[in-house]
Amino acid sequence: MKKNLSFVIALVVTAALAAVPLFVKKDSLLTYLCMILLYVSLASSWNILGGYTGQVNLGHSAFFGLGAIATRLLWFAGWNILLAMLVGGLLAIAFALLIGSPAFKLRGAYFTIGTLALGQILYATVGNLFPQISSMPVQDLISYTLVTRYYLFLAVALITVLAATLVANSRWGLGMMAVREQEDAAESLGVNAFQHKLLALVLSAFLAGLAGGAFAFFQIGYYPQYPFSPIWTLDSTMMAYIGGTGTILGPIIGAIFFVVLKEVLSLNLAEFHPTVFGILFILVVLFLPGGFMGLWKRIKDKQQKKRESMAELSHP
């Protein structure tokens, strides 16, 4: 019964969020949906490596930024954008698995340095092979649409979602969450742990692949480094870890609540958000470790205890 109340819910905000071009005529906040479901797809794709198996990646610009740039130059070489895009996620496999021998040799915090290590690499690499701005081509410009590419963002989220949960109700994802609580453990009972970890890379790069083509085409002039900035890899990650990792709404509502509070913040207090974002990590961190969905699984929690204590007086 639940799981069919879910899957109605989602079909309601599928067909919902498939029909705004319908009623959204304005381009900013078309925009601004854009980023959005942009950010659902790189917190969602981040959370299958960094919440489910428990090895925070700090190099997952890296990924979107590969796919960023494939995808732009197979486009402007008159490629379809699918079919680059496709090329572009498969070019994020390729350096997943690449790097996803040695890196996984590492553990903990080792990990995370390790990735964030290979992510400054192409940052660097990227802005000196190509230092001149990337600006789309006349004709393009010209038949330049937002409903076209707010239709390819929300296809891009949809599928890193779906991706997302069916990973997380499979038998893999159990094997996956078993190596995020115990790895030596895990491995005593049979599963492997290397194949886990690679698989879950392997999934979140190419998402995250797919997205940074999105990006590719959304955007009309940047420069090709800009993709694999840091930024990107920490704004996933803090989405994951507000709303909460390990779970299939967190990275969604970590996004839209990060979004949502960005554009408050740059309205305002443009200067001081990266300030707010970090002292707000912090808190999240120390005091609400498992996020907005930790919290309210703990008022969920708290509520079934109280209904059963109410009927334990009410039955003595």
Contents of the next structure:
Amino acid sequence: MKKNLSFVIALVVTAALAAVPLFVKKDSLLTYLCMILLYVSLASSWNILGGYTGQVNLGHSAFFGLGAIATRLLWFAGWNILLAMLVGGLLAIAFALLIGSPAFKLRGAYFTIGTLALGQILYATVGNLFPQISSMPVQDLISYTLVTRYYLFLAVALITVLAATLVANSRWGLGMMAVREQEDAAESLGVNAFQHKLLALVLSAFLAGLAGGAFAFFQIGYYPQYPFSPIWTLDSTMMAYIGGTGTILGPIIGAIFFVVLKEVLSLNLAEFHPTVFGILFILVVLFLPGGFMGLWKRIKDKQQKKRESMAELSHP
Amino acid sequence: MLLQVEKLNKAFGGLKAVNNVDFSIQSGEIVGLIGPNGSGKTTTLNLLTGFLKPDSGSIMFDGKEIAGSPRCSMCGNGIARTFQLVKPFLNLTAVQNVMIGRTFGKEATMNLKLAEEDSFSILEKVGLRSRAYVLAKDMTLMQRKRLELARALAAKPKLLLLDELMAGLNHAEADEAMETIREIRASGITILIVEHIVKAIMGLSDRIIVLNMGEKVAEGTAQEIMYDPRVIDVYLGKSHA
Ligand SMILES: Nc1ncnc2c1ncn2[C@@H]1O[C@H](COP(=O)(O)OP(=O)(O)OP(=O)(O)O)[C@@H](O)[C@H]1O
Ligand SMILES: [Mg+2]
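Same protein, the form predicted in complex with its partner chain this time rather than the form predicted on its own?
Let's see the whole complex now, leading with the same chain.
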């Protein structure tokens, strides 16, 4: 019953999102929605490894960047954009497999610091190898339409949320959560922790790679280093925490909240918004464990308890 | 013979935590493993479940050498355990905790619906059916211990290792736990039980193995052990011998 309801709501929201370009004609607003969809993809893909499997990865932008760089090069070389994006996703997977073994030898905070270092190395390397700005060729600029980009971002966001939902509700998802909660106990029950972490990493990387591909198709000119910037990782991580890690809706709510707030802040405070976000993040970690989703659940639990005790009172 | 352990050794630095230990367990037995604090009981269980690699020695289980196998493979071999300090999946519900055993243990099912149904009946067995949707972190220590047992049972082991499952229980609770353990054995599961509660270990075990400072000092039925001067030594000191 509850599952069916969620399914119907998801369909309605998807249909509404698909219809948006029919009604929204303002480019600034459409761009804005593109950013929300991009961040939904990034935060949700981060959440598969960071939220469901408990491995806080601060190198997520590496996958986003690899997807972007491969897609950009192939697309400019004349490839079909979807094919180019697929290769971008596969390149991200290749990198995930390369770093998976050594990275998962590290536990807890060491894993987090290790992934941060890997991300930084890649960021610096790409900056050195590709110092020139990458601009769209004229023929692509002439045929550029924002609506196409919007649909691509929408497709990637839908694929990401769908993949996360399917995994979270599968046997693999159970294993991932077991690894997150108590690795020893998980292994004693037959869960291969390394396999589960690696699968989560590979899926997370692939989806972030696709998001990178969509970005490469969207952004007119940028330094190839830019998508590798740690800012993408930090933003996605914060969104997941603010919305609630280890839930499907958390990163989506976090992304919407974050993009809207960022817009409001940068209009009014310009230079200050990173500081505001830093403070907000600390407040969430300290006072809102589980983010908005956690808060929502606590409220619901309280109401449930109240109802139960009322029922007891009326039927002693 | 279900389990045959020979010349098992494990040292931590200079400390021989398990020193040349031999023992075996037959299918259907309940075997008690006792000894003073630090005598190597938990270390022995850790060696049997792959949480520690033995320095030397052999562990034959169900006709297969398993010494040094990775810990996540032990459950598939047919050995499940509980931990002395319980390790629940805190942010998962009781039924999810148990489902993990059912979907990854021996005879694991890929069918989550079936796993959930089975998990409910296992929770029923340990008296937690009404708590199925409670998060493990909202449970009392006693409930967490029962949950830990349920989770191990869901993994359908041939051999179940229980590390001080009853520590901290009051009389009535311990009696209940003993009854549960008897039922588990009756269902065909062999049990190795580590316990300090004398009444429980004496009442349950067909055979008891006594460890002291990593060495096996005695083995026998409850009666034999109780009057064994070596065991009296271990527990009361030389002067009482
Ligand atoms: N991982 C470890 N590293 C170093 N020393 C250890 C380790 N595990 C156990 N020991 C030591 O090995 C010895 C045996 O410990 P073990 O936990 O097996 O005892 P035990 O019989 O289970 O005791 P208790 O009844 O207190 O649970 C102790 O001296 C302990 O300090
Ligand atoms: Mg112990």
